[in-house]
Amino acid sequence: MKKTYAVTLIPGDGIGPELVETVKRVIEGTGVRINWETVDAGEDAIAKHGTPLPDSALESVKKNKVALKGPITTPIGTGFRSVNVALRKSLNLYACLRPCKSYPGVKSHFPAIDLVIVRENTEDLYAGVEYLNSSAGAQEIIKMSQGKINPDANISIKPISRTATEKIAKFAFEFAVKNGRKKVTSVSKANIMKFTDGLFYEVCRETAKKYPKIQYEERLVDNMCMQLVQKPELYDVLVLPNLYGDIISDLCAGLVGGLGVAPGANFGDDCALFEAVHGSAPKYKGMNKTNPTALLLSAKMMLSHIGETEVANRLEEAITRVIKEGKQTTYDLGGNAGTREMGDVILKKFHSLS
């Protein structure tokens, strides 16, 4: 009898529910048996639960250890803080893994990219430690700065710890070893932020010494942006603090054709959460036109994580072939299929490969 896996399912907001439904149907069609536990989180959960991140959602992930999540809306400037960030912090999902890979048929200036972003997930400016100028905390920091900070400034704090950096550096090198990667590049801005980003480099160097078969190098984040646009083929695994990891992963997604083909996963010691890199795109909600590739590739990563490696690899091959053929894809890939229809074609291709 086939094993049944318990997985938390978070449909999300905007285009999330329709993407999740398509991906769920494809996964079930592969023959992998999953007991989905659907929970609410995001903007739409507020009216029902009074919060965008109910305790029931967190408890479900803690229990099942694996979750698949649709995109969730994050208000800009006002409103609740990011549910995505809260999930990662609450579950201590300290490592964000974002592969960026070229797929034939996806419009791109770079046809042979195969990069992996390893992003620290729990601290840096995403820690959310901020002070309004009117607060005692901001005024104390301004006073301590001895004129370096304007007196009318709001303040954000950027924590970088040895503990968190050791964990993400080890994760990056272990990933490189397990997946046959040759090089890890540490990225920061240590020439300016000497204490915080300087510590990130210091710990990565120490970790690199434990993995002598993996080449190690360092790049400043601004130079890294230029390098990736000019010669991305020189890079393999990039390990970065939280903010730079977020920015660079979007840049790399652009190199391979956009966020529509950019999957992601978040790992902790006990739990793993899989999600597309792109947002909830509320203006496309219910229109059945959004590309399901990013979330399908995230699901592929989930299948590998739970041990269904053969199915995961065949699913990626099916996705690759459908995109390359370019006939039954969504509009952004040059086709005229809807979200559901593209999912159905991928599943059909999956079975043709057996």
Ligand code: NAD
Contents of the next structure:
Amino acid sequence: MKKTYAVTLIPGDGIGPELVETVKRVIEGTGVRINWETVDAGEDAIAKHGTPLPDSALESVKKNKVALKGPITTPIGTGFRSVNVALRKSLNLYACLRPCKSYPGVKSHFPAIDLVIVRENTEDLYAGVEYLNSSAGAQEIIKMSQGKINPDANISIKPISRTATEKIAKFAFEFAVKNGRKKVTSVSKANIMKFTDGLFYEVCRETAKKYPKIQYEERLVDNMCMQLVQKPELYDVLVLPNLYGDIISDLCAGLVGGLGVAPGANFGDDCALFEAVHGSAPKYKGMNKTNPTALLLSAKMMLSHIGETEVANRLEEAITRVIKEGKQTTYDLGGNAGTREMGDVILKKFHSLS
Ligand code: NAD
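Can you give me the structure for the form predicted together with this ligand, which would complement the form predicted on its own we have just seen?
Everything in the complex follows now, all chains and molecules, and the chain you saw is the first one.
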């Protein structure tokens, strides 16, 4: 009997529900049996549950250990800086994986990019430790800085710990080994932030020694940006602290043709959550217009993760061919197909590859 997998489904906000619906239909069409447990999170959850991140959503992911998620709008005035950040923190999804690959047919100046971004997900300036100038915390820090900080500054704290860096560095090297990758580049700004980014390099260097078959190198983040827009094909796996990882992932998504084709996944020791890099694009909500590729490629990563590797690879091949043929793609890829229609064409292509 075919195995049935239990997966939490978070439709999210804006274009999320229509993308999730299309992706769900494609996955079901591949023959993989999934028992989807749909849960609320995001703007619409506020009216129903009084919070954009109900415990029921977290409990479902903890139970099923795998989730597929549409984008969630960051609501203003709820006490949540970002529901997405809160979700990753609550589930300790410490590693964010974002493959950036050139697909023939997507308009881009770089036809040969195949790199993977491994972003630390739990600390750095994203930790959300901030002090208003009027607070006792800010005043204390200003005093301790002995004139280095202007007296009228608001302050954000940037924690980088050995523990979290060890986990993300190990994740990056293990990923490289398991996926036949050759090189890991650690990205930081350790010449200026000697203690925090310095520690990030130090731990990555120590970790690299345990993986002698993987080449290791370091790049300062400013130089990395320049290198990526000049010769991105030289890079393989990049490992970065949270903020640089966020910025460089959008830069790399731009290099390979935009947010419509940029997938992602978040991993912890127990759970994995798969989502596109893009947000909820509210202006396109309900228009059946946006590209399902980014979420479909995220679902492809999910299929690999649960062990359905053959289906995952065939699905990626179907997506690649549909994009290359360029006839039935969404607006951002130069076509005029809708979200649903592009999903249907991909599924048809999938079956033609059987
Ligand atoms: P966005 O990614 O939602 O949209 C920016 C633009 O990118 C869109 O206007 C559209 O032109 C294009 N785009 C995005 N997805 C596309 C797709 N699938 N196909 C074709 N084109 C696409 O970014 P934003 O407008 O800055 O953010 C909107 C909301 O989403 C905000 O509330 C933000 O906080 C949230 N957000 C959520 C996530 C997440 O859930 N992981 C990620 C980023 C942003």
